[in-house]
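Given as structure tokens, the chain that follows is alone and in the form predicted on its own.
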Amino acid sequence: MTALRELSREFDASRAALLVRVLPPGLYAGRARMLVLRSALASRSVWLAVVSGFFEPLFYLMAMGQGLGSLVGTVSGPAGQQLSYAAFIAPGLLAASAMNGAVYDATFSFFIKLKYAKLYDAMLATPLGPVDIALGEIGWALLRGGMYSAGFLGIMLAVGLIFSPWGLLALPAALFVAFAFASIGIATTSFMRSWQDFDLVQLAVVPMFLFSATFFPLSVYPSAVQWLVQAFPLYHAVSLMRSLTTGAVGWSALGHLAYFAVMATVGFLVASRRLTTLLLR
């Protein structure tokens, strides 16, 4: 274990050194982890608000899975197998947990720090650079999304809603999903000018939550609408989680992962560029 920690430190140090050499001076100092630590320490006084997001998918599971599920009966799973309604919606709620946890910190919290608290202006007086800030905020949003996902995944395991050993990979997949949403969230928030712009965030998140095959199979929608649903990021997260927890893993899972890899890369690049423009102008 000690050897693995040392290897991890050496890898992080070499990666930081590479970015320091590649990026212009002043943009990256390899200390993004300090921003994650700062966010963790600042959250201790509002821990109840941090953990409250865990209960939302749990309430949905209880109300929809048990209440509505008694009326729905069984639903066809990814491989055509019959699943209880609770087993069908649980992976979707797991994906939504990763999304919601990441989006909250990458939008509302990030906007306050950037526009009102002027926190990042003070940070630039330290060795931190804009790229450190982007990585640090993405990392904290990722951890929050991962925290919600891990808690809900534990509930799924306890009540028997995971049917395959592939379900062990649901948590790493949720972290990857959270990373992609956090990157895009910070990139998008960097363009926002006022609180009114957050109506657009809700306009994007709520329809994704309701229509990304979270509660209903994709087949219930008309063909034209199915194409639109399949373009939603959350749809790919839901499909990935559902395939892992039910064991119906195929090549399509690689397609879902590739979608989030592109999403995360674009989000990080745009966020880094925007923060460099906003903080060093």
Given for the second form:
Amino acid sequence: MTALRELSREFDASRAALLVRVLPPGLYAGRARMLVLRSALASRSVWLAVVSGFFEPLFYLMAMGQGLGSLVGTVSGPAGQQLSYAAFIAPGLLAASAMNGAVYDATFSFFIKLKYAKLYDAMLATPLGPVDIALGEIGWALLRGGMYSAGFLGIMLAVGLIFSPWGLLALPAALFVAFAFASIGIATTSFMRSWQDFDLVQLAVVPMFLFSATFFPLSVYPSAVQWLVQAFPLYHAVSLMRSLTTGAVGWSALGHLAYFAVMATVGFLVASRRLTTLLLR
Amino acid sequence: MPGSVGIVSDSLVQARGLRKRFGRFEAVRGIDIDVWAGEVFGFLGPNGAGKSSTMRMIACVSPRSDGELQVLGMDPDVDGPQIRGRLGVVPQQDNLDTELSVRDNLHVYGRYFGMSRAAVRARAAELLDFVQLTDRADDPLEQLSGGMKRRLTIARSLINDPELMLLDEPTTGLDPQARHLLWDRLFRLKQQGVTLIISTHYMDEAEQLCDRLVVMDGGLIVAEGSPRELIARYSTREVLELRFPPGDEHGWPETLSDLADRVEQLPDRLLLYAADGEATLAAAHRRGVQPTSTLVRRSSLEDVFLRLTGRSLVH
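Provide the structure of the form predicted together with the partner chain, given the form predicted on its own shown above.
Below is the entire complex, every chain and molecule, led by the chain shown above.
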């Protein structure tokens, strides 16, 4: 019994030591929400750019769903049911809007604030620490991604592209997806040296948008390519959204969620560590 | 007061053997500092002397590589956020929030310190008045001049009513009028009992503002004292400057060396350090020296620096 207690104490100590190694103390003041407040204030002056993000998935839905959809006819859904082409791609566009909203703020805006505006240096002259900054910026990016998703989800609901009450869960799911993309976006951007590196972001985002079973089912690919597609995060977001809006929810949804949980955790830890190295040098 | 770390309550900053390394380069190579409550303390030195690295360590945003450091009686490595909550920092380059208005810059910054909305609003109004920016409160940041931005940065650093302010080259790049306005505000803060630490490479700034200063060079402290003490210790009361046409000054230092305590040769002129500059000038004329122009002036910290490091501070 004592041995067990000792073991558990040792385990606690080593876990604490691990946490300290990953995130040393004094890096978090618990005021990440002040950064979200700051971003909300700052976005007032560029509200048009923010609002424009709502329209991108809508244009795709109109052009592809209505236009192309009139040629395509119906497509098989996750449970084999026949869906209009618009109903098939709408959850894909929903997932992509969560990704795009999060990635924009987590890459371009974050890079400007880090390298040029020196905004985080100013924040570190206050009790705020790198962890507040990482959490706050991830928080705002996920809110932005979430806002776009909510807007698009409202449109889907209005034009009858949601076929199940499960569809309500698409909003929290979109927030979770946006969280994961924001974390990875910030972590990746913290390694970038110049604007040239942002071509790589485009190189990752654009093919993901086009090939992640957004516009056509995974089954069109040969099986080797199917594996490759399934390795990328947007595929999991698209599948998750599609199963929710069509009501074909299975255990695989948990697998998708686990993917994003890992992605968000790794992204957050790397982002916090990198910000500490970059700002407290 | 060595050996009293953390006990002496009016020592706001205490460093012993403080060092900072960046890879193989050592920016600060073991310095001792004491900053007392209510004083204006200066770091004087050329670019690369280690001033900014020292200021960053005191500001708790740069972990020390070696030595002891206490700020407000606490250890920056352990209590960084608590210490930073009681400091006001004016960085070398303005890092105001360009996406926010003048007033929002103060509001948001106060919130970072955990101040309530109401407290921030009241304090911001007070500070905008203090730095004479009340009529620009709702302007976007890019409409401010360089001097105004500097003043706003000072106002921002005061939002949390700091006990200790750190100003890293506060007037670099400002025109004379803006500098004097800024000095006036800093002087008022000192009168209110705020302790100020200023780094600068301007001699006049150090002489105007600092009660006590250290001269840094190559990561070390080479002298310490009040501006007046330093001048008395390392220089003479007056300095005679003799300018010569280029190429003509050679040989003069030897001819004139016995007329002054010390002779410095700069690229464009000779400096003769003597108690009585006019008498030295007359003696030099008697020896047939014919400079293109002459100047007798009082010794300044510039001369102290020249004496200590063999180099001119401002070129």
